[in-house]
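The chain below stands alone and is given as structure tokens, in the form predicted on its own.
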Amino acid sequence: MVDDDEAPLIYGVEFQARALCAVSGVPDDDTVRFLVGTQSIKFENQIHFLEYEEEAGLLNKSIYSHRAGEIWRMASSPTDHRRFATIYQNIQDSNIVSKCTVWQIPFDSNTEEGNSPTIDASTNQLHQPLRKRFDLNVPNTNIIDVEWETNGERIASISETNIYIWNVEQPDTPSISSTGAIDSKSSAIHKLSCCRWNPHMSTNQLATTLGPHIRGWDLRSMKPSFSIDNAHPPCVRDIDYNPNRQYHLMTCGDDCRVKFWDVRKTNECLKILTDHSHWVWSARYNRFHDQLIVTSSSDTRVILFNIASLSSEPYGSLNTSEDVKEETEELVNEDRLICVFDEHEESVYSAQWASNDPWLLASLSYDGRLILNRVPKNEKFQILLRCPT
């Protein structure tokens, strides 16, 4: 179990999987939740809704059928923990198509308030169907990625060449409020593959990956706002904005590297991490303590870093005695690799921080193995000592 000794908690999914997201949207609720989506070609795919009981060190699960197709990506609503979007593929007229749908986990009929999904520890249950809310599709277009705005009012989706901003304030009646497109010269060579909202700037900026490049978009004009060329040749795999520093962006890709950028000066990156030995699929900031970075790779490893020099509080004073301060100050001020989680045996396609626990993270490998790990206690102690009183 995940306890004071930082031993991992391992959960097995029946099929291959690469889609993982943290669940939020429940005010004043300390329960940690994750969603996992499977990627089976032969069998009916599943959504695993997981709730972590910290005191018992257990994961409660509820499994739902996802008949639409194999799941490639997921995004959870920031305001409703029962709603989420999936990017999935299926075959239509002998062609592979990629679509996006927003689903809702059904209520537990035995719950009076109706604010909790059904949690059933039985392993022999018939999987419940999900409730379909609406599609986010465009005719004759494959949707590649989806991302919810932080306040839940808009959703961004991308095809290989276009960006779509959906207004979802009205329940179950989405409408496209704006669109953008990459130039024809770029689209002939590279395709869009990933998008991320900027949580700053009134959420009016979206970052996208375009082959080895990165493009930022001003959503008010739907025109490019910044460009990072050849960030990770041949392909950028993931991007994430620093939750506390509005101009800082982290990226990773097939060059086995993780890079940090200031989007006001994109001719060179701020820092490069070279600790992975194969493609880096995921890189995520901790939104509570942005010096904490977690990455995952096809080298089967999940790596936890402390990048204090680029965090929102790089040189804060230690809230402790002079003796302890002298012993820890040099270590705390240095950027460093904290630890390597090596419990996976196949490519780790996603690593995500819990939405409401700053010290807990989940990672998912292609063989369907989900692992929960915690930030080591000594690292947690050093970070808390530096937090403002």
Contents of the next structure:
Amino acid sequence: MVDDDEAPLIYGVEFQARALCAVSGVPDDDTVRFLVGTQSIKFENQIHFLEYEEEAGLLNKSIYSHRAGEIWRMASSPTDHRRFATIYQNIQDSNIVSKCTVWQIPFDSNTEEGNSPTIDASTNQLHQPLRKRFDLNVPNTNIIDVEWETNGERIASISETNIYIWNVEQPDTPSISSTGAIDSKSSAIHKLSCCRWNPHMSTNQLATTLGPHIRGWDLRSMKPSFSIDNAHPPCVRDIDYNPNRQYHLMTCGDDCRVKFWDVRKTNECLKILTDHSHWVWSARYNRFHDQLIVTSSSDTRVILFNIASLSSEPYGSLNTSEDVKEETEELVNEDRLICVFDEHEESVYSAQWASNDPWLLASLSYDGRLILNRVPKNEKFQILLRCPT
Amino acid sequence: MDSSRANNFPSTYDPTNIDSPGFDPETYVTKLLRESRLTSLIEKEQLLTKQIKTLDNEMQTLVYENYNKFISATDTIRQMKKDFKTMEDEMKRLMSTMSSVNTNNDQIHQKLDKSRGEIRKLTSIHLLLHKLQYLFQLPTKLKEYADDNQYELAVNTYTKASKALQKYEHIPSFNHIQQSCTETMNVIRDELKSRFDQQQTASSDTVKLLLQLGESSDYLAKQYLHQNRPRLEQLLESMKQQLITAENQSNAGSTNPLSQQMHPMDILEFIDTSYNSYIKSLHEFVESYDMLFIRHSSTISSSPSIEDETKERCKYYLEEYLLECYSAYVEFIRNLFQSKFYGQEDETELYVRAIDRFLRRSSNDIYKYLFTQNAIEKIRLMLDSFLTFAIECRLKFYHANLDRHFHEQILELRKSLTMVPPATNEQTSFDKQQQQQPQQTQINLTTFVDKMLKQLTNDIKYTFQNLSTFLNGTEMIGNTGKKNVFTRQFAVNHVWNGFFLTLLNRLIAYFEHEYTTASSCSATVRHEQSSPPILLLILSKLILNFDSSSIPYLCTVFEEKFNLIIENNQRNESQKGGGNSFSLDRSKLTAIQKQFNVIAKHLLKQYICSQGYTLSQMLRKSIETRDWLNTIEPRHVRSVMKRIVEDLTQIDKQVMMLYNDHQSSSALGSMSSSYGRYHHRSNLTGSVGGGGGGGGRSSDGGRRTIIMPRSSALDRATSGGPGSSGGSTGNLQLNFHKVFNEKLDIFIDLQFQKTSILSSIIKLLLKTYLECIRLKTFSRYGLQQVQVDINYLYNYLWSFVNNDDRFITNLLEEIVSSTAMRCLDPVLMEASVITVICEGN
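Now that we've seen the form predicted on its own, could you pull up the form predicted together with its partner chain?
Expanding to the full complex; the earlier chain stays at the top.
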């Protein structure tokens, strides 16, 4: 029983893949869902919609074809679990064009395939196409990254030099509510590559990476609000806001490090993790217990950390009920590496927490291997015991 | 035996022998009758009768002679009796005359006795009168003395009289006298006291007088001690002043050569003089105190117990005082040893002798004046702690010295490194001038390391030597106990723990802090290393050499100097006591050595990272800035690749200078060995790739292999429909291939070898290449360009890692495969063309 729980669940996608996102947006449903997008130049790309059946330990898959191009990034809607946005590239006139579209998983197929999970990919070549909802494109610009606002009302997308905020409250009729651009001086050297909404401050802040730097934007004025220079030379790969501490954010990049920042004091970072031996491609806070952090790197490893010192959760001093527990907690309080998931053989470009299970995480390596891991039990119990709720 | 005795026996106790004592007449006769004939019997009878007759005659003459003698004896006795009677009569007469003499004598005595008694009475009365007169005169006399300031006389007379006065207190007139006397004496006492109190330096006379006047010795002793304090303090103060001036002089000495000539005393001399002036005067004072309060017996009549008590108290005060004085002095000496001028004394021998001298003198003197065990113990403790303090001062001094030297060296190294422009600096263009630089650096790098290592080792060795003089010079320091114990303690606590291990730890901390980012969990962001990579390389080698050669050498030096044996473990605990050489635990050292190793590895990693970073940056820019979709057919290897190979050659040379592989004695050997490996490798890829396009296609007889994408990758790229079985088997093959490839870990068992270092750098470089490729999309010519570049790299890279080029092949294949998969139109270039292009450059 314990072994079943602890053992990772491996799922293979037949193409190379970079894009992974956790699906949320179904209230009162604790099925864990993930979306994987493939990246293939030659073949028709696919979207794998995966549902994890916890009881059976099975992963139900539904495959949809994504004919628009190879998928680099994905973002799922926080309010509608069938909607998601992809960033995809295709070639037009021997130039790479990168676009963004919001898709919807067809209604009927969802129920049908949910009932018959044994559909074999080899027998049924033609997967159902996705239903396109709307494009989020600006003429003559390549969209690099896309991100939904946490309440689903707005979408941020970035090109190499600009930020576009789309208002999507009206279904299927997006409109650009505001745009911002980095100054020409820095745009000549570095490009924007990644954006994250700040879940705090009434979501009026967006953090973007600009080469080795990080720029924060105030969306009301579309002006830079903070900047961290040379956070990860030569390139920052990912940003994540602490879901509970509004000024804390975490970054990672090509200097093989993960750094923690307080945006009020950007000249020095709070902490550095140096456990990866190659570029760190993603770093994510657990939505429920922000001391849990998962990072993935092109050294093929996914690492789970417990950074209690920067967590919003109390430091154990609150419940002084049992002496024995307190002692163990004292030991536990240190920041530490919980475990290394080394089942991947290839560079892991993305690792994500499940949106509705605090202890489940998925990681996707370039060779198309998706692995679902769980937080080790003893760690889980320690966190639960300390948690006042 | 028995028979012989039986034969003998009858001869002596023969009853038949007439002369024998056991003669039996009857047996004799019967024998005669039985054995002899008649004639012989008759003869025998005649003989016998004749013999009997002669015997009778002899007997008669004997009896007669003896009778005569008896008669003369009785005559003499009678005569004696008569003489004794006359003597008795004369004795009786003597007795009677003696008794008459006695009676006469008695009579005379009785007559004279009366007059003698009268005479005695008269003389006593006379004396009494004299005394009374003296007493009556006393008040006026005392007043006179007091007026004349002859306090001594006054006190002496008063003390003489005071007893009598006390005795006759009850008589009114005497009482009056006593009162007036005490009045004057009080005046005197007050006068003396005020004088005593006012005096800056107490004279012992005054104190003596006051004591005689019965002033409380407690108060006096305290006051006396107290009053002497400023004098001693003044001495100390003047010495301190001297010290300060000496220090100032030494400070000014560097600027002003004139003052150098008035060279202040050296430390030994200083200690001598200070000791002479201070302790001697202290001891003089103690001597006088001793005379006053302890050795003299109090004149004031008091019970011996009280007297003893006060004496004890005085002793106590003295001891307290002495302790205070000594501690003040020791404090001063401490300052002296700590002072800039004297503490920095270069000559250890002088320093040691100074310590020795001080300890010897003080320990000799102190025991003279201290009484209780407690105080001696305290002083001893003080001296002991001083000794350790002095040693620690010295150790600190050495530490500072070594640190300074070391930092100077590192600064020098940095300077000389910046003077020689680093050949691998990232943005410098590669011109002829720099081609020659390696020659220069080539000589330098190893010499840098050797020089620094030598200097450091020598410094430590020299320090050991200096510290060992502590043992030679300090036979007397042994007040801690036996010399052996001190030696051991000194060697273990101070030299080993206090100096050597601390030094090593400091070095570790320094390196950790300065050069590694391992400790970068600290909150501040450390920006990219300011130290040039060569420095890191040199330092890592330095640490490694220091660890491997210097530490063992220094250990042997240490063992020799201090007669200790560094043991591997604790098992010799029991041996420690016995034997003339002591053992020391090595575990701490080994832990430190381990740390050294770790640090060296860290530095090396740092070096690899920074070099790999520089190269990767170059590569990355070249890939990112290029439009791979719209390139022309490749005709050349891209210049970046050449640049990278050139830089790697530089790095290779650098590293080679410091880290030689054991087997790479000659480039030739590695060349020949690599041929064999080539064949092996081509076989391997042939089998794994399933004989696809990758294998042993070669232009000139298998000497060189062309890196081609794995057939599986190519399959996927060229053939097959969407999501088909081809795709999935391709995936399978791809994964299958990976099973046999080790996972790439850049720093996995990094060794202190050139090959290992370079392969790590190359791994970093190629990994970057791979990741960058995966972010791009390629046209046919883009792919071919990558092919050319990769093969060019391959032709050179293997030479850097003569040991193990498998991982390079793997990575390069991976890169080409990835490129092929990211290619819109994957048409490979002919292997022969690749070869031509690569060689054409």
